[in-house]
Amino acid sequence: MILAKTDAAGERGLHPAVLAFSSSLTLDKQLLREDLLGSLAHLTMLSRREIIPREAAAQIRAGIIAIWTAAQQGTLELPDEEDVHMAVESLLTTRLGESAGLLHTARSRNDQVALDLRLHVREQCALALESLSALIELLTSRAAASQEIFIPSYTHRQRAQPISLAYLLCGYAAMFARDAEALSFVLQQCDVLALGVGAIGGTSLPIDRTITAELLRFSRITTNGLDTVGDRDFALDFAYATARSMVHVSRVSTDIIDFSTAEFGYAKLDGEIACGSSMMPQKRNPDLFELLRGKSGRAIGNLTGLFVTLKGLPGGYNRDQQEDRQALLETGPLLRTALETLALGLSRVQFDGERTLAALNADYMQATDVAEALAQKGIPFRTAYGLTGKLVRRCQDEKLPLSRATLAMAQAIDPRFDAEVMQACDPRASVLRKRNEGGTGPASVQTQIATLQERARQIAAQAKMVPRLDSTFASIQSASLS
């Protein structure tokens, strides 16, 4: 039976070309889950009110318990309809006959689809958040067992200053902790009822959106019914969050690429995640990471592509609005499969601390510890700035790092080096110097781990407060009808 809309009122059948070009069936059924929670949560408060019958009602709740068993086990076969929402109530007519119908009282699908993607976007929030905390937690835990590995950092991609591996592990894990609370305001977005405001003004029907909303777990419900059936701005949010933070997978993957190139030396690749050439025996290919990195470009399209679909239209609901499935129903697999496999990466990425101290030595990278050594002895920066210039440029001349400078060399340039001041020509030391919150120094970085791996841990505890679908349902479909 085929319940497509023109059916529906009554006239003939939608013609095949046009059903099939029509149809999101194909991509709606990933929200499968999603719609036989809002029609149980609806169906309910319909009963409560007494605008359907309790006996009806009862019927059409072991109808939907049915189909969601049959889908989670495995067994569940949709018909051929336009979408999920038009195969479920087809389901179900088939099974239960003409008082099926009594569902789709007080609803349409405009604001029924409003509903099952903020719920899609709420729970696939919550395992971004799962995922987030362990990569955090991953990274911080290989910081605290890297504040001895010194490596360079950089600045236009140029050595800068010398700094701890743990401080470069816990500069990667404050971006995803930024990552969490872009997706708490998405969070704050969707925790929003869109059901009750039917197709665009609402209902003559005595509904209570107030009951719908406390079972499926919303704080507040939807001001306006136009503007929630063509809002999609929650969405975007996610779009954006999702986006944001493959950008940082796709920096953090850059500097691994970069790190176990020849060129740098600084990192292997376990063999588990490296990859070799169909012709080249000796590759070992930051497959892994690069994939990764190309990734980033998907999530980008997916809210570049949703802002162009709603840049144009006008207010209410548009059957454009339908191709913001494609993108949205991606976005979330993407994300946590990204942030799970970046971890499993790092987890699998040693790096040669021997070889990254020896890039510090062969450099210049102390000179601004030097510098601000002067500068501790009451030389003007400005002035401690120049001098230490020079002995660099001596050093250059000479073909000697910085580390090598002579007590003699400096003072020939100025008498006002000394020894205190030379030590600061050590890149350990010039880590070790620092002493400021948010630094490289021991202290400081210390500091950052140990507020990261609290950041962690209220993450997953976040996660674990978002309400999921399944323990949704099940306090749903035991609740009473009357």
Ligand code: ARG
Second form
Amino acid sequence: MILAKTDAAGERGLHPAVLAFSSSLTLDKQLLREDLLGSLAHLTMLSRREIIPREAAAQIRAGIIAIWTAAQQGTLELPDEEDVHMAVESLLTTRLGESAGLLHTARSRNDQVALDLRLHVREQCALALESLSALIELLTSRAAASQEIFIPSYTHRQRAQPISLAYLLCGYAAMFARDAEALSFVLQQCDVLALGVGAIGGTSLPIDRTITAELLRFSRITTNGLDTVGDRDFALDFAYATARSMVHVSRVSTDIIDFSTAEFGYAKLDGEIACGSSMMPQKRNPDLFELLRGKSGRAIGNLTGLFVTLKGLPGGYNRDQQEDRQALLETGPLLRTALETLALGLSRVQFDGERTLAALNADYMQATDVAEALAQKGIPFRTAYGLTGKLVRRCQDEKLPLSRATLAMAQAIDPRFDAEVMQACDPRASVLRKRNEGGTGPASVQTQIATLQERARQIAAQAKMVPRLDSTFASIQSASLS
Ligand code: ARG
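Would you mind giving the form predicted together with the named molecule, to go alongside the form predicted alone above?
Below, the chain from earlier opens the complete complex, with every other chain and molecule after it.
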């Protein structure tokens, strides 16, 4: 039965081209589980409140479960309807006849889609948190094994200061730990029941939204229906958190792309992740990391698209909001795939500690440490900076790296240079001498690794706490109807 062509969704005889144009089914069929779950909870509430007869509710429940099961088994065919909500109603009507119509009591597709989208975002956040936890775990265990590998750091993409590879990897992990915080905020934003406000102004039927909220494991209910049906802030928040995380993925990718060039020569991609060229037999291309970088553009586009869709809409529900679907449904899988692929890629990047140390030894990146060694002797830092600058220029004139500066050269500039100060010319010492919290010194890096590993565990635990579609459906399936 095609409901969209009946007065359930407009005038009889909707033009097929209008139906095709306005249908969101090709996209929102991805919300089938969310829709069935919401319907099951709503049905249970209607039955408990004796708004619909219990026997009819039991039959509708069996119908919803049958659709869920068929979908799980891959045998479900959805009828050609305007959206997933009408498709489910149509399937139930085919099975049960008129009594299927009881399900839509005190409900509108406006609050139904508002619910489904929140359930979707909640599920996707849980999955993304799992991926983030695994990525942070990978980065930090790799960091733990990389404390003795020294590598240049960069500001302005110019060599800056020596750091440990562990510090670099912890720096990446810190970004992803922050992404988990952004997702926690998104989870808070969508932890609110939208169903039960009807089309906009509510219902005269004696529903109890707290029952539905409890069944669906939302901790709050929305407070104003006009706002509820028009609100897609949680979608913006999710798209923003995703875009931001994808920018992190992109920036890490750029490092790997650069580090694996012959010009840097710091990292090598394993055969499993290096792509070839159809023409140049010698190539080992970092396509994987380039695509990760490229896909961050899609995430930003999705956020922008959502903003543009919402901008200028009047209050309440507007059909424009259906255009949120493409962007929002792409967001979760895009983020998860990117995080998992980045983890896979990074696990197959080999850093060349000899090359990175050679780069440090050939340069002047420890100059700040020399200046600080002078400062520690009571010389004002600005003076120490100037004296060290002179030493650097002297080395450069003689085509020597700073690690080969001699005490005699230094003392010719200023007698306050001594053997102890000159120890700071060793790039490894530069890393080892760092003392501040949050720096590249070994003690700080140890703390960073431990803290981030603890965060990875917390994030995994947080993901486990999020109510999931499957388990929530299973629990409502056996909940009492009275
Ligand atoms: N397919 C619609 C959407 O996704 C469902 C809500 C339709 N509401 C309406 N009054 N036509 O936004």
